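A single chain, nothing else alongside it, follows as structure tokens in the form predicted alone.
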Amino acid sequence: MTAVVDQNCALARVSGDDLRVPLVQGGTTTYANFDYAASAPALAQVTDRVQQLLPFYASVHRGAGYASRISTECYEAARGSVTRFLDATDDQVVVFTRNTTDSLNLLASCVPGDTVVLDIEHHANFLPWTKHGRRVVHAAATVEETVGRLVAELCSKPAALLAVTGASNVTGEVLPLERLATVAHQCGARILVDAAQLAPHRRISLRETGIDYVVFSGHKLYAPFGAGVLVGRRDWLDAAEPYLAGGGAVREVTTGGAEWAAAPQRHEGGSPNVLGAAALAAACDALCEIDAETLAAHEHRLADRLRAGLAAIPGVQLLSIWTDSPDTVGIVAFTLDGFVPGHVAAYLSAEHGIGVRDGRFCAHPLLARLGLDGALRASIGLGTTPADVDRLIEAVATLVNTGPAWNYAATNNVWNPTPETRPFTSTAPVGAAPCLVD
């Protein structure tokens, strides 16, 4: 089934799309969520599947009880949903983890040699690759030159793995992954793609691209229930020591040792996150129902509208890594002359009910390359509408033209309105005294 889209509406129903939030000056407004890149709200299909499974929730594997059988079936069937979503090959296995960071650290414990990375990576795809050796390549001003530098590094000395982002979590720019996979294989390496920001926005075929390993998080894929995945070739996974030694990862245990199971069970020791896996599978199934071209077109329309609107505001600087990016997902990073990013983010939230991200986005080397101590990031998702985009543009323009209507101050680099009038407990009624810690 292909989704039919009204250009004035969201592409899909997400939890919280009618959320009302308090404003510091009084009253409430509908929340405009531009923080999808940090954690996306749950799709309606995801919350429905979790609700359906909750009464049957039980420990999986080896349980004879009916609820245990149902939970086991759902947990194992979730691997099939992920496999179909990524068009994985028969030799690629699905390992459930906590999140992308967990997946990358798991794979890092299995890689039998050096890993080549770019200096633009999220910390999750930069810090783990130290066990056997991390070789850092500095991105150039263009994608073409950056690919050339990666080729030169891979050809200069054997490497086991090339680990790259699918889409930058700061600017949304996408690398030519199929081309990089070909380059890595020609140089005797494998390729890992951190798809935390790519998978929610673009369809990925492991079969067609030749990507060996991919990781992503459920909480960025509209399934915020604490699960992630590592999908990839099983030989390294079968040869490595278990990621967590414990129940479920073994075939046989004696007082003298253990016979470990093959992947994926080898790296899923302990009781698994059944609900998280089911939620992630539901998100994969729901996204498969949306036509890939429809998804990309919806996002491009909104992102282009946002970039054009922000670029027209005096003092706004849009950020990019390359001048020739072949594609960009719905992430727009920018700065505003004369304003600290945290101040702008606090203003947008307090006075307009708009949520954006500010800071260095767990990509300190990239922000340093751009000569910045911080920036603002507005990220678009399935629940974003043109009206949301226009609200953000208008709010930034108002800040530039007339300034904030409230006072703001920073404590430990965290900006807040002064005084703060909004309640900050989930059960507090709007207008109640705020529950804040200095």
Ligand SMILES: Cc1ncc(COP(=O)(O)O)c(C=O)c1O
The other form holds:
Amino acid sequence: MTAVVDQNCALARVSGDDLRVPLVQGGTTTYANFDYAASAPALAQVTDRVQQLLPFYASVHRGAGYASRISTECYEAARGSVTRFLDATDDQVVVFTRNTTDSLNLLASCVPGDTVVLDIEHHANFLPWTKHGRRVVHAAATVEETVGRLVAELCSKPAALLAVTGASNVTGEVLPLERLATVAHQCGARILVDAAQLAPHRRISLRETGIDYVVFSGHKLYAPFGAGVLVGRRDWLDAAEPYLAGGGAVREVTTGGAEWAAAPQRHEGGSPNVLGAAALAAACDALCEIDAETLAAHEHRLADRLRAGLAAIPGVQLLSIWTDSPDTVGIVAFTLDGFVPGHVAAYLSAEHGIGVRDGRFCAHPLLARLGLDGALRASIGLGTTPADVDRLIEAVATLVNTGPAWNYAATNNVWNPTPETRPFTSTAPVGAAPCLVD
Ligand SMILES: Cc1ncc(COP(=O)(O)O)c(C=O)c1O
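Condition change, the form predicted alone to the form predicted together with the ligand:
Now the complete complex, all chains and molecules, led by this one.
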């Protein structure tokens, strides 16, 4: 696919790309979604796959009925799509979970030793690692120096695992994963990559990078149907206690005990989320169809435009962890002098129909490092257009130049327009379908 710069064109069709939302001052506008990093809209291929499967929805691994067989087939085939998407090796199994948090807690229950983490992580890749010992390394001002600190920690005392984010959920900055995999292995540890923010934006080859474990969420990968994955080396997963004891995770049960199944079934106790797994597989298949360079180029063009536009507005400070990040995905975090982030987010939503995230992004240690108790985050994805980016820049510039046109107040730190005039209903009217880049 060759990307063409057109103000109104996205790289792919996503649900809600023609959504119209009410404005506090009256009227409606097309929603500009800059909150992909929190939860991305469904890709058209994902909703199509779910629609196709719905009539066949039935029990998985539990029935002889035709629909049950089709559901089972789809569920198991979904592992193959994830395997292809990640270029996983034969030894790496795909375990379906609820989300990234679930996947990380599952792996944490299997790790046979200490885990080394950075202080920049999302809480999901920070809190679960306490079971056998979590060793926190403080990130330095550069990636280079941070890698050095990780090596020093891994070499100073044996660790089972290095658990790092693929891309920061706050700044979008990417770590050199292949290099980290090499140094972790040299120090006798394995590496886990929290790819919740990386997988939607960059292709990852487990085979080429040597990454041992990877986790991500369907709802951030354009498949918001309640499934996530843990993909990784079988031995720890087979040796560990089942994550959820119950039906589906066993080979044989007696009144005295159980013979547990091997992974992945060992850790998938209970009825699985077949629609979630099929949706996630559809997203993996659809992303495999998009040329990796086209995807990265589309995103760099939009993110560079956004960063440049915001940086030119007086009072805007863009956030970053390092001065030498090798790459940054489409996530831009910033503050605005003189404005509380929640106030800015409420204004963007109420007066401009723009959705951004504000707060501490479930990364309190990182925000503390940055000396902040809150910021704004604008994140982009396959449905974002250059026109969306320009709208956000103009809206922030208007706030700085003329101030808000409405009153806002905070209750329990949540900012809202006063008075609030917008109806909160999901039956808002929708407008014309957008076009696609091809
Ligand atoms: C980097 C990162 N890791 C983990 C998570 C947790 O994902 P989930 O809430 O889907 O479990 C998030 C969510 O924002 C994230 O950005």
